[in-house]
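In structure tokens, the next block holds one chain alone, the form predicted alone.
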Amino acid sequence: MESRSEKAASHAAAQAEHARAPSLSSSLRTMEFRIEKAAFLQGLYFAQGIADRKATMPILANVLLRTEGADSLTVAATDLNLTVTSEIPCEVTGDGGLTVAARHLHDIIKSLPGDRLTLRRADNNYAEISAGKVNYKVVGLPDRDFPKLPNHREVTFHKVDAAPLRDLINKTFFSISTDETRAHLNGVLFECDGAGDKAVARMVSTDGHRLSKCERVLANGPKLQPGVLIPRRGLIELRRALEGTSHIEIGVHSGNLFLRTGPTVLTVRLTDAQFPPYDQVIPRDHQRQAKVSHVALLDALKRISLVASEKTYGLRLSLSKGVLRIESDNPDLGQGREELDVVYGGSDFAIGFNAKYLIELLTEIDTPEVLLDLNGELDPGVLRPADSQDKPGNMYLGVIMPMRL
């Protein structure tokens, strides 16, 4: 039998263990918060765009909801290459976490009446949502299974204007390769000299048939030399995050690009691949140069491409003194021809190009006139705004490989 002294020692040990363990009420405390509907929807808007419904891991289709202290909710989603995190003010009455299908939750919250709602984690990780007389009970998964989030608090951010960053992306996005197996071409090279309020940023992209290069002043931009390679999928989300904002904060840390706007941080995993040496592709000199109206050239290309081959979009461009002739000869559809007035005084010359490539490049140029620089009929051509030559921070050009016709 146990002695009285042994019983006392056992009781004391039990009390000590109980003191070290969390109380029953604490361990069962339920996550619950009350939040403004509009703020919650904004966080879910970015999250549902990144959550991957086709992933082999079901939890990647979910959005993470985690209360932080007494006045903040973390909303996050990831596909392991892209992560978005928003910290939204709210009234927290219970700490904890939960994950719920991102797009399903977004649609439910959007449909709720009123301006505020309450969300509570119930048994078996259900999310109980209520607003006015409307109540939902939605299936969820535990937050402990959600991937670890990149820590943006370790990043040195640089506040920059959003407009030049948007312009850099728009002017290079169309020439990114869509072939994800060619990782070195399935993205854009982003460089910045970090020269304070005179910093110049550059983006370059190529799909092997054409190349786009753009430079803009990005005051206070980070120093990225050598540059970083941002994947195409990440650029789509970066462009979406830049909509409707005038300033953003940007930083690079541990192989990730971070963009912060208000309470939202977008993280893009950078591509670990070697971008081609683009300077070797851009012709340094030209034997022929023609100056032509931007609008006239764009309209003519659109018209004549209507009878071009749907497979190659091949057109012939013929130059003679003062004239640029654009022609298409397609046995299946017919022929098209148009002549434009140009500033050109060289010898007669003809070259073939993909009309789609020329049209996409011209669509991103906004000057009244453009320059077409050419060498031989098998050499790449360069198309650029007529007023942006040799101007650091205000340069844009496209290189297009010719076609045999």
Contents of the next structure:
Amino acid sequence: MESRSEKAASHAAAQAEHARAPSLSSSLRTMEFRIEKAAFLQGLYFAQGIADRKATMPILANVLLRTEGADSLTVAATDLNLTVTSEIPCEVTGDGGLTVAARHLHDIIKSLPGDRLTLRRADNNYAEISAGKVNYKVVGLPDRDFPKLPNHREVTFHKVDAAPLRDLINKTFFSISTDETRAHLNGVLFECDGAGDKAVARMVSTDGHRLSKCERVLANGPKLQPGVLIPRRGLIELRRALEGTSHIEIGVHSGNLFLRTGPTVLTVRLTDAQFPPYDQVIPRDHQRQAKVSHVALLDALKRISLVASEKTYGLRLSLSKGVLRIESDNPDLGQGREELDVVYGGSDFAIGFNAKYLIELLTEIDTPEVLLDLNGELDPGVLRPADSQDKPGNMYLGVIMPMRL
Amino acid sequence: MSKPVRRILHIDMDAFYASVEQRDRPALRGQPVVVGGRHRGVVAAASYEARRFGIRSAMPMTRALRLCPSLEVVPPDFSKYKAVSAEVFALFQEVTDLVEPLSLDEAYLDVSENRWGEALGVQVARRIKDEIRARTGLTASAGVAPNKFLAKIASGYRKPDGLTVIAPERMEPFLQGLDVDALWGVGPVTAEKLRAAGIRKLIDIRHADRGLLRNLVGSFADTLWALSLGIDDRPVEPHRQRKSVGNETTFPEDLIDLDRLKQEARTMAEDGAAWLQSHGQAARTVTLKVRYQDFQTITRSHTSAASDSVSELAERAVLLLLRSEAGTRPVRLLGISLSGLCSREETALPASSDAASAVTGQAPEPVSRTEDSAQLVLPFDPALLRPSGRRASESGPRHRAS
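Please move on to the form predicted in complex with its partner chain, as the form predicted alone is already shown.
Now the complete complex, all chains and molecules, led by this one.
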């Protein structure tokens, strides 16, 4: 019932807009542009990924089309937390704007024949699309109801390599908390010292049971001290934006992270919360250390976790001279055990870990050998690449809390 | 029936929450008043003025406001109602120890013997009503009968400020007049089923085929049959065990986000489990209730070995949620209740652990509880890992750079 009355209200609004339209269009030409299909489609592709079809505000499902000057079109979509805008060259024959269902418009443009098309705003917020002998008339909403776009004109952009950013995200993404009541853990902390071409960037995430911390050289990276909290959803879009590009421009301004690749700017609203002081949970030293083959450890964990409890993935890791034994004893399924040759000279020791935590971390490590640093059986363990000397710009580690055996 | 005739009272405060508000705010007197959340809430209580507009408790607030646009909507103040309720129950305790609370505003009393030394139930009821009025300024309706079910029907017979007595010799004519849905436990659905089988009056049950009756209402058939004869031997139980613990919420906006709904379900189950733990109880059954945007309401439940494990009950609640259409259909209301309660000691028995789990495919035995809590937490300051609200350090630096 409510949604029907909402619809009626928006319909009434559209009628009102229509009633006002003639006086506007008599002084101004109505929006019209000719555009290359491929470029337009690219902008619509980004937009339909962000446009929120389930939003309570119907206009958020729409893409904004607005002419800029005589030769550019802004294509934008937002879910209020993420915004994507693309500036696409076109031939403007009438100024103005309009919004159209993003997914719908993307599919229509994709299906059109030929390389170019014309789009025109007709009465009552219809978008008239023509290409060759094909004509569409698509329902739209007035552009002035669209949320204000974040202004990226005042942002200082820093052009950085895409690869280290991609690496930082991948190496921390998996340990982000999925508990939505803890917004301060629903993203990664992104810090950067801004030291010119030697700048070091850092990402840290934790879900309370484990923590990942990674540092990479990010030449020309912006100074972000204190760091910023990039929410999970923003990281997914950021990762997408980093696909297939060697460079990206980044900047932080008024609580937003801006990312520019070519004609497209992605804006991520940063989480306004305090990330916990992570350094206090990273052990400074260790009583025992084992050096293990990365591949052998990962394979053994995957094998033995097949008989681990599906709920806790609990495994027992026992160290004795030169040997790491990984075993699972699950009353519901049975037992499994594997022994690995390791470099270890300490006393006999056993500790429990969630296999999933170890596996997810190992999957992101890319050195032939890994180090497992341990203290007591109830103290956090650290797993890291064996070649990591903890030097800035080449640092990666995961802190994992054990399970009680 | 060699047993002496009992004198059972059912006392029901009239439009309790609304009356308390009208008592405390004279401007509300004589006005249609409801207590409840204005935005998407339901009516928790409606004053008699409001009821004249057709407003009933449990009605969605939007509908109530449509029925009566000038309705006064007062947000509930449960601490106040609890305080008033405590006064009323203290009075009951002065009369007899046999007081069975049904809610804040409703109770059964067995006054066959009472400290006031009154021989007649009706006298006790009259004095209680007077005392309630004197002490709280509120009115109550009372029913007096030889058993609980008739006492309850009697108290609802004339409201507000009513007093109805069903003396043993007037029981039969009274029963003759009752429709079948006058019974507690016979809702619209059961009533419709019975009516379809030609059972309209309570007394029709006496002559109905018992097999047919059992097909219609299951094990409730025997109870119904006894009630139709006016037989109800249930004692007034002062310390009646709570049968379930639960919680439900109507969201400010319909939710489609499955993760968010999972979290809500988890939190409700955790709250229930916390209650269980603080009362030394465990629950066998987890029941999920989901009301979709179009008001279609479904329930899903799962019974397994009794547990008071916060994580296990939360996990079971989430699994039930996944068996609903949450995440694909907007959800208006979500509820989780834990039932099949037993004392925690019983959970150690392997009694029903083999009956485990259609949901998880594995037995949530006590061992999984220890396994679950076996995962240790990073040694942050615990406050930092808590669900976010406004954090204390908002004025400080966003975080300390290392």
